[in-house]
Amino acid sequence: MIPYRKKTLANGLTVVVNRDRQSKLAAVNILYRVGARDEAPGRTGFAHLFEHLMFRGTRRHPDFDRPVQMASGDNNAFTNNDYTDFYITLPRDRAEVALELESDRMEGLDITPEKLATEKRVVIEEFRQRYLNQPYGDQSMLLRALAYRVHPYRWATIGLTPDHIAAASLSEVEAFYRTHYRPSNAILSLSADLDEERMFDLAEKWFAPIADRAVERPPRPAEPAQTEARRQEVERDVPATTLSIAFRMGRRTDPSFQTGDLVSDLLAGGDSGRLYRRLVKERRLFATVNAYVTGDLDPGLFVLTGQLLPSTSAEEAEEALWGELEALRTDPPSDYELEKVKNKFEANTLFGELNVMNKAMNLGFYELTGDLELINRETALYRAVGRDAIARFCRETFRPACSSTLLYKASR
């Protein structure tokens, strides 16, 4: 259990706090709400190449990461389809620090010509070393590609192509920030030993000055209803021929998330899970395999993926895959199936809260989410997930209809 306390400020930010008595450390977190799926289908990349800006200094503070040193501090980010998190961990005792400089450049970011151009650079640089020069980098674009048609999820983080970052302009960028870096757009999140009134005045002390911004987002694009099976066959210099079939499922915060999460560590958790049991071990149709869950905040999807070893066709690995789907469904996983992977989920929640990082980190994602206090239920509703509801997702979701594969064929 993750004790909270929740307060908004009068700009909209959102403040949650968690006093933990066990660390000597601080964690600051701010969140976003501002992912790739907020992005104009000719200028992506724009919230990735925004995570590179934040820490290219502000009027007050040309050196963003030199103060957070100075505190014996360490900082960093990530963005995905659905948000950007920005977080930093330092002694208690120098939380402000770290408070003054996220609230310095959620207003003050200072964008100039030249930082722009030198961020463009790094990025266009990383969109060609990771997706477009190395081996299966353009693997996951072009599934997202085949399972959405209109919804911004079609794109990954790093955008559609490096064109539209290098096209990007000063007004644009600047527009961005504007639009996203805004106090009601935001949530932050702290976990130290602190009384949760003094964070709640430091969250004051330095953000309820920064006035907000209206703003009118305009509505995503809703991904119509897949009615047909997709496939997509592609040919490239890689080692082995892969083959990746998804489908699509609910949001994260739909009930049956929950179930998916598990069928797919049924399927793929570790070397006891189905599939390397089944098609690595004793079939030895593939050298590795996978199952995941996106788990988006618009529906997402359910992933197999799998590597084809040598002596495998690509008919014989999509019936081995299918057939194991069909198992699954029609060969309910035993107790002792159902209680491993159940285990292995609140072992890692556990292990997660002792993390004060972890513990700031999944406050904001939970607020986020729109229901923070499942971040004290999700593990009841792991616990309650029985065979016929695995049964049922298997049914509604592994529908050859729902399905988009991609073989990704080794150049011969």
Second form
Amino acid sequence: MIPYRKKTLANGLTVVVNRDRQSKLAAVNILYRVGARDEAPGRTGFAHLFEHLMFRGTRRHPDFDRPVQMASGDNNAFTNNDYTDFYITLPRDRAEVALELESDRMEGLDITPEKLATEKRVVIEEFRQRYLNQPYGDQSMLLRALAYRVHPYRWATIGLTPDHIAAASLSEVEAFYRTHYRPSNAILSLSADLDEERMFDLAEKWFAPIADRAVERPPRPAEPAQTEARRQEVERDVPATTLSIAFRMGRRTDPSFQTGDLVSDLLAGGDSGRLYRRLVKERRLFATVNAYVTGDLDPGLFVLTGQLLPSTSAEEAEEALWGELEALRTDPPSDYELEKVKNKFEANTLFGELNVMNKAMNLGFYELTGDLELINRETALYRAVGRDAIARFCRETFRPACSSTLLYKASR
Amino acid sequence: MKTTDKFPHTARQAASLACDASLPAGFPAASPADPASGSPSLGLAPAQRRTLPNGVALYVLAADEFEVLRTTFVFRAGSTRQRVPFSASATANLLSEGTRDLSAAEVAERLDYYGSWYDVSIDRDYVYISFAMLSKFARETLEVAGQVLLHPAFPEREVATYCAERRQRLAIERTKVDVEAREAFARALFGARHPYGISSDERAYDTLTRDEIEAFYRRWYTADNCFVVCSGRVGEAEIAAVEAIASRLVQGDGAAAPRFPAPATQHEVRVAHPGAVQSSIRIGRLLFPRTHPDFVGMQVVAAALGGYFGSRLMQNLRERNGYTYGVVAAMVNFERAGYLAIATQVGTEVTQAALDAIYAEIERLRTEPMPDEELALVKRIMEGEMMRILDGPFGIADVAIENILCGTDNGAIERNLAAIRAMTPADVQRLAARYLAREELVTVVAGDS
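Form predicted alone done, so how does the form predicted in complex with the partner chain look?
Below is the entire complex, every chain and molecule, led by the chain shown above.
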């Protein structure tokens, strides 16, 4: 349970605060409603590149990090397909430093051609380090491109190619900044042992003076329904073959989301999950196996993935994964099994609430979904999932015609 | 929700050298509360220590305001203790894969049912077996803990499954330049046969037997080789349950610990990785463990070089030149050794330029005094880092463990803090000049050269 209060400033900025009673730290999180899904197909990777540029200084604070560090604070950021998130933790009596800096870079960013050029090189090195110079580095990219044809989820946050990053121009960067970095497109969330009114006052003090801009955002293309199974095989210089099967499912706010997430836990939540017990331990077909939901704001994916042992053929592996999906129907979860995955969710929620940073970040995310109250209602929603809902979810989701299968073959 | 493929793209890499060596629970020391700036005190209450009849020390850090608790059993049973490759890590990782009374599946079922976390980590010197649980499920979780710690069965079949998976995992890991460089760096610092330097062929998993694993367990998972730390909401009932486990650990037979030969350092190593688009670089040198009087000072030197975003190396390699996504430097502590390490991955075509830049930054520390403001900043950062680690019951346990392993107590935090605060620009320069001469440095590059 995270007690919170929420307020919207006159300029449209949403502010959510949580009074934590334990920590000596304050967490300040600011989320912008812009991610890789808002990029043009010829400029993928742009939202993430821009996130990097947000650390390149403003006219007032040429070095963003230094004031944070002088306050014994720490800061970082990430970008995903749906949003961009910036966060700072620092001693709670220095919280104002974070608010000042975030308000400053919401409108005062100072991007020069030199800074842009250097940051492009950094991001291209990140592209290489994480995707091009890693075994299986392109696997998730291939799976996205297979499962989505039209929607921007077909590319990863890092982008389709380093060329798109290299081509980004200063005027595009400026336009992106004006379009997406403004009060009504942001959510500020705080968690600290500070009076709630004090946190609201600080937000007002530093953000109210920033004027909002009305901006038109083009609609995203909707992904058409999938009507036939898709399949791709690639060969790479890696030691082991992997198999992934992705199914289309609803968005994070869809009423069936919790059911889908529980199904992924039945299959792969911890070492007692069905896939691990049966396919790794009992049948020894896979070295590792996993199931997860992407939980995106637009309709997302349910993914099964496994790394084959050398003695397992691709056909056997594929049959085994489908067999476990079938078994959800023929051997439905017992009361005990359902209770287990629900307990696990509840425990993980509690562990997550130990930390001010997690709380501030989650408040921002749930507000982004449009249903902030869900943050404290969600455990009850998981508790309410029954066998019927699970059967329905499986029936609707695990259809061959809605599957995308990627076989990533080891050439060694 | 679990792991998804939405890998968060952090703008700044929180790269860590932790995998190199024994758990630096972050910076072990921090600067003290600065009255002028009003930052809160970092003082950590001393752990309550009790000694059980079999000699096991139990440390308790009670924090009733949380609804969770964690207990960690630390054994001196890291890889330096093994005679057979991978037997130390296999023992640690297979403890939960079947016990006298519970199958592997039952252990997993029970831990998952109560939403408890079970974690095993191992380094060259130690093994850390941790259980984190909701306080309301402490009894049930600790029942499983007793089975795992006291009665592991190491079933043949589980051993075989484990070895096949690990062999494959290691083979995959070793296709990464970063892993190649890390392993080669340990060999270069200590020598390829030294307990701190050795890396074994993954095929050694094929011949590892359950008997070797069981023998390792009997020899090293003993009362005289263990201590326990509990933190969070720990009442008398929970302490009694942990004591019941710890007091049943048997005494060891005193078999000899492995020999520690003198390190045989090699200064320049290249690992060829044709086709790599980035090179992985490690630069550093063997120094001393945490007990040495200059260790804390060298942590300040390392932090200034590459311990934070905006450090000298980060500014040079990333901010000015765009050679890399990230670069870090840290002091790494083992029980009987310690070293400085700088790690980065850079574009293949700028490898030499990056090496030159790293050497130049080191040289600059040796020849020019650090500006006062920069040193003040580094101290603040180290203080903040410590505050973050100590925020919450689990981080507190990590710091307490680190202090115990160094033969000290939580008072070390304030003492190290004082030592850091006392550092002057002249101290930084003196340490850099004394310990980081170019001819002493070890350089490893894995990549397409």
